[in-house]
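Take a look at this single chain, the form predicted alone, given in structure tokens.
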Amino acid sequence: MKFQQADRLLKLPIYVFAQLDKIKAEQQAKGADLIDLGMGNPDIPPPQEIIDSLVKSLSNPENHRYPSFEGAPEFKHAVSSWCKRQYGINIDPEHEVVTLIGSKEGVVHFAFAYINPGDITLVPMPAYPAHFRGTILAGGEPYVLPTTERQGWLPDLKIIDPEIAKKAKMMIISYPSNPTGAVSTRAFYEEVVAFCKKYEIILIHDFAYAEIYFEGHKPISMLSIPGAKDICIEYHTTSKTFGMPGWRCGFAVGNRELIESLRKIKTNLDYGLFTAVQKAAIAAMTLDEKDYIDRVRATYQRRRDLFVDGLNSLGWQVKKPQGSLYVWFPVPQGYDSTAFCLKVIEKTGVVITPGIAFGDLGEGYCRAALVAPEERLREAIARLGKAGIRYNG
């Protein structure tokens, strides 16, 4: 019997990360010592206070029951205080916060609240796959806003066809960027808010890498722009900030109507975030150990400097990214991104991600995640050099 998948699945491009998992398993079965820089899977553990909070919460039988759809009131109050302290924005914990099982599910599920078949979402490319796949799954059409290194990986809103802008339902912005590591300016955010208000477009800001920045270039919240809350929902996660990727904990804040729509979708899909994890996240957002995040940033900055300097010693001319935990660099001539990444894995055991995973405009690049200790990053560079893998312009 042949089973026919829904059109929404057939329209999805191949999920490269699933392919990488298969290739990694094959290489490991051969005994390869892999240095896995493929997935943005943080290796820096959370502070002991967070782990202790989870362990304590696990001993309370009440925490093993279904959690509230709404999220624990104390979690939402912690989110409100965190947003005020870190980003200077005022968030009503009762009406402007929704608890998420990781920010990715919130970004994708939000599309189902507003996108009808044929609706348009404006997406700067290259982009994190969830930014365009959610729209595809909901039956809509992602409209590519091209970005280039010359433009600082920021889209030029002035070249968007006004007729397209009038039809657009949503725009997704995310800086610091995955995969490019680019950061935004306040002036660009002001332009984005004005554009979306002019054309009555819902503005989604994926702020997953809010706390991973370098040289003091602290990113700002989109909601800090006057008038943004009229049209904007912003996503946060504990994965990168507190080393909690496997805990699946995130939240969205912003316009109360948009928050309520996301909450309505989620009440039909899940029972909310495990209460013990919410308790641990509260501990994270109220840490006594105030320098933890500074140490995390410093660790990623050392890794960034080591890896970029290593690439540049092999012929690349890569600029050091100002945010995120990724290095985005061009593939040598004679390869597409997939072929180059496969060669690197086979010849060196170093796993990196082909740029095509981030949309068609990612072709010609690849991404390395800085999720290995410095000695392993040194080893990765040494293996590239030993295998004769260099950039040839």
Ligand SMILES: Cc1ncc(COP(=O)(O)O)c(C=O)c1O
Given for the second form:
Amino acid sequence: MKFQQADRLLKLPIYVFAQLDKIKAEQQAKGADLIDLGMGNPDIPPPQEIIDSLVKSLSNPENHRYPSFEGAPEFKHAVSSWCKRQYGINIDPEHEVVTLIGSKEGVVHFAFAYINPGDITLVPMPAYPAHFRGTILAGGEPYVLPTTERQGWLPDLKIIDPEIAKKAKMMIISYPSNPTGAVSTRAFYEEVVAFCKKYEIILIHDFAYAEIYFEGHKPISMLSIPGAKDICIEYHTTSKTFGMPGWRCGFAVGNRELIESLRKIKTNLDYGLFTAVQKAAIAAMTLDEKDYIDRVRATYQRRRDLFVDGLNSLGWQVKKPQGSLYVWFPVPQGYDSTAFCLKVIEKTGVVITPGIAFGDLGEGYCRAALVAPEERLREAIARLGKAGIRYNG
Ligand SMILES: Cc1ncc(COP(=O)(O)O)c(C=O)c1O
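Would you generate the structure of this protein in the form predicted in complex with this ligand, following the form predicted alone above?
Below is the whole assembly, all chains and molecules, this chain first.
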């Protein structure tokens, strides 16, 4: 019997990470020693304090029951204090926070709260795939805002057709950027907020890499722009900041009505976040080890420097990204991004992601995630060199 998938599934472009997994498995079966820089899957473990908190919570039977849908009051208060301390923004813990089972699910499910078939979401590209897939799954249409290296990977809002802007329902912005590593400016965020207000567009800010920045370029919260809370929902995660990607813990903050709609969707889909994980996240947001995040940043910065310098020694001219955990670099002439990444995996065992995974405008580039220790990154560069893989302009 042939089962007919729903149109919404058929409309999705192929998920390149799933394809990569297959190739990785084939290489591993052949005995290859892979250096996996494919997914942005942090390898720096969370501080012991967070693990201890989880273990302690596990022995309390109350914590094994269904959690509250929207998050425990103490979790929401911890979020509010964290947002004030880290980003200088005021969040009402009662009405302006919702827990998420990782920020990805929150970003994707939000589309189901507002997108009707045919509705438009403005999405800068290249982009984290969930930024356009949520809209597609909900039956809407992503409208691509092109970004280029020359413009610092920020879209030019002035070239958006006013007719499209009038029709658009949502816009998704996310800096520091996955995959480009670009950071934004306050002036750009002011422009984004003014644009969304003018055209009555819901503004989604995915702030997954809020704490992963270098050389003091501390990213700002979209909600720190005056008036942003009238239109904006912002997504945060413990995945990258505290090395907890497998724990699936995130939260959204911002406009009360938008938060309420996301809650409504989620009450129909899930039962909220495991209470023991919420308690551990509170421990994370109130860590005694004050310099943990500084250490994480310093580690990623050393990796970034080593990897970018290594690529540049092989003919590339890559600038050091100012945030996120990624190095985004052009593929040599004669390849598209998929062919290049396949060649790199086959010849060197180094796994990187083809830029096409981040939308058509990612073609011509590839992405390395800095999720391996320095000695493995050094080894990755040495393998590329040995295999004669160089940039040829
Ligand atoms: C921009 C962006 N948002 C969200 C996520 C997902 O984070 P989470 O683990 O909180 O679902 C990622 C993961 O790579 C990301 O790059």
